[in-house]
Amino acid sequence: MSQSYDRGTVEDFGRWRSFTAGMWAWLFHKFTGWVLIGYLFTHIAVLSTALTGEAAYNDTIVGLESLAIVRLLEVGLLAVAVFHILNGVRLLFIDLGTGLEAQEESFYASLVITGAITIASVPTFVSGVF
């Protein structure tokens, strides 16, 4: 006979609220490699357009950074990178041991870091576009 499971707070997706730091920097991690990967295939594509000639590969990248969405989209992928580096670093410390009394701050300060570099890089990336 099977038994029946009570599923509780699986279902309840007021949890969200009772996340702790550490919960949301693994979902931001996970996240942020997806989008990496997800970027990957991208890259790729446009550089494929390589292969069928100097003038194809020139065209498609002209045309892409005279979009705005691009550029915008250039930034998020900065916003992206910088945190999967920084949190990445976190977590190399603390799996050497250092900073396990500090994981909470590191996470807050990781955020803080991608938000400067990040708002700091807009003019660069979107400069001759607006």
Ligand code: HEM
Contents of the next structure:
Amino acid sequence: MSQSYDRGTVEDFGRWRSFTAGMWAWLFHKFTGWVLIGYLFTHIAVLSTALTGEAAYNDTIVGLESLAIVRLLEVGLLAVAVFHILNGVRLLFIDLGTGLEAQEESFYASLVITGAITIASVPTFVSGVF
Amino acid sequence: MSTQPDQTDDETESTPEPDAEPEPESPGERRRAEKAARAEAAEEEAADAEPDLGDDAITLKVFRYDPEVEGKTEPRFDTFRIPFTKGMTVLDALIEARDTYDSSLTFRHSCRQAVCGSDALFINGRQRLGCQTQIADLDGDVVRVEPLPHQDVVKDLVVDMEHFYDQMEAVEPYFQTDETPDGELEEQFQTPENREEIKMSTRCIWCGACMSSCNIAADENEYLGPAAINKAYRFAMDEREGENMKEHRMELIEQENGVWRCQTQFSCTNVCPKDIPLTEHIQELKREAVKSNLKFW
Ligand code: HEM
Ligand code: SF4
Ligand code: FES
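Starting from the form predicted on its own above, please write out the structure of the form predicted together with protoporphyrin IX containing FE (HEM).
Every chain and every other molecule in the complex is listed next, the one we just looked at coming first.
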């Protein structure tokens, strides 16, 4: 029997510096997927507690939208959603076996497009609170 | 190195020639004695100084660990300076280090031409074959060599490959068929198209680089891993094995620890020294599995 040596957590996580595009894509996709689930539940919870009447609903929405932090989180949510959708489409193509040679490029493209859309959305999202 | 005396006393370099012998002697004898002493001192000095390894000497940092020798049970890195020669591979440099400096440096190698699959190593943060990696192709002149990640280290650069071999065996990595031709001496042909389809998958040399690179296969996880799935692909796609056999193979491939564990991170495809499109093969098997299970009629 061989002697084993536990090289520690560095084994599994400390090598992120040498992660390749596909690994980052996987990590980001997991992360964004779960953020979206988290948002979905919060979204349902907030809206359903605001359904006691027209005024309550408006107060909740206007109240939330007047907070700068909420506006910033919305920018983040958009970024997360756009990346998840674009990379999700990339994954669907990979599942269909097309464009596997371009998997790195398509990941970078997802990132760049996500960045562009996010930046373009900033004026709309933050207008009026700063 | 071993033939040279251990020189730890720095003063030998700076002190002038040692005193002449006490016995009376002729001036000629004294001169000869002084000359001999000077020559000796010069020689010692030369041995003391860093040997000239040429301008493009490289630095090899090698992971060392030996559970059986006291004082070596703590993993550490040893540094070797190796003269660079044109066409030198990382394996050549390791051999040079072992033969010149430390014969206890342990690593596996055999063919030195990317055929036997025994020297997959973690070189500069990536799984590569030592014998296939040109030092000139690596960035910088520091080469860092570690044993394959996600496998137990037996000693220095040698990892325990048992789990990898078990996974390879688990997919029945040999040709088997119940559809042999009728005539006793009749040959069993494979169409050129079919041969082309499995061509790349036959190139595996069982080096384990792919398995080591895969986050999902990390640890003693039961996931079959890219190499075993590729091996399964090689036979499942071989039309000569026949329908029954293919069904049997698909069962192995579709099981809980089979293709569905793959998360398409492409790490295996990136590191495979034989350029096997592993992810492509795994994805094709996933589609085969879906096709054989989803029937709407
Ligand atoms: C057009 C929209 C979307 C597309 C194209 C898409 C695509 C995908 C794909 C292909 C996967 C599987 C990744 C894999 O192969 O492992 C996935 C995973 C996931 N998606 Fe989406 N998705 C979309 C929208 C959403 C939304 C709106 C949510 C949340 C409410 C969401 C939450 C998740 C979660 C939680 C996962 C699993 C992450 C994990 O592996 O742990 N997705 N998505
Ligand atoms: S598939 Fe490639 S990386 Fe994996 S064991 Fe075979 S040759 Fe090595
Ligand atoms: S020594 Fe055989 S593959 Fe490198």
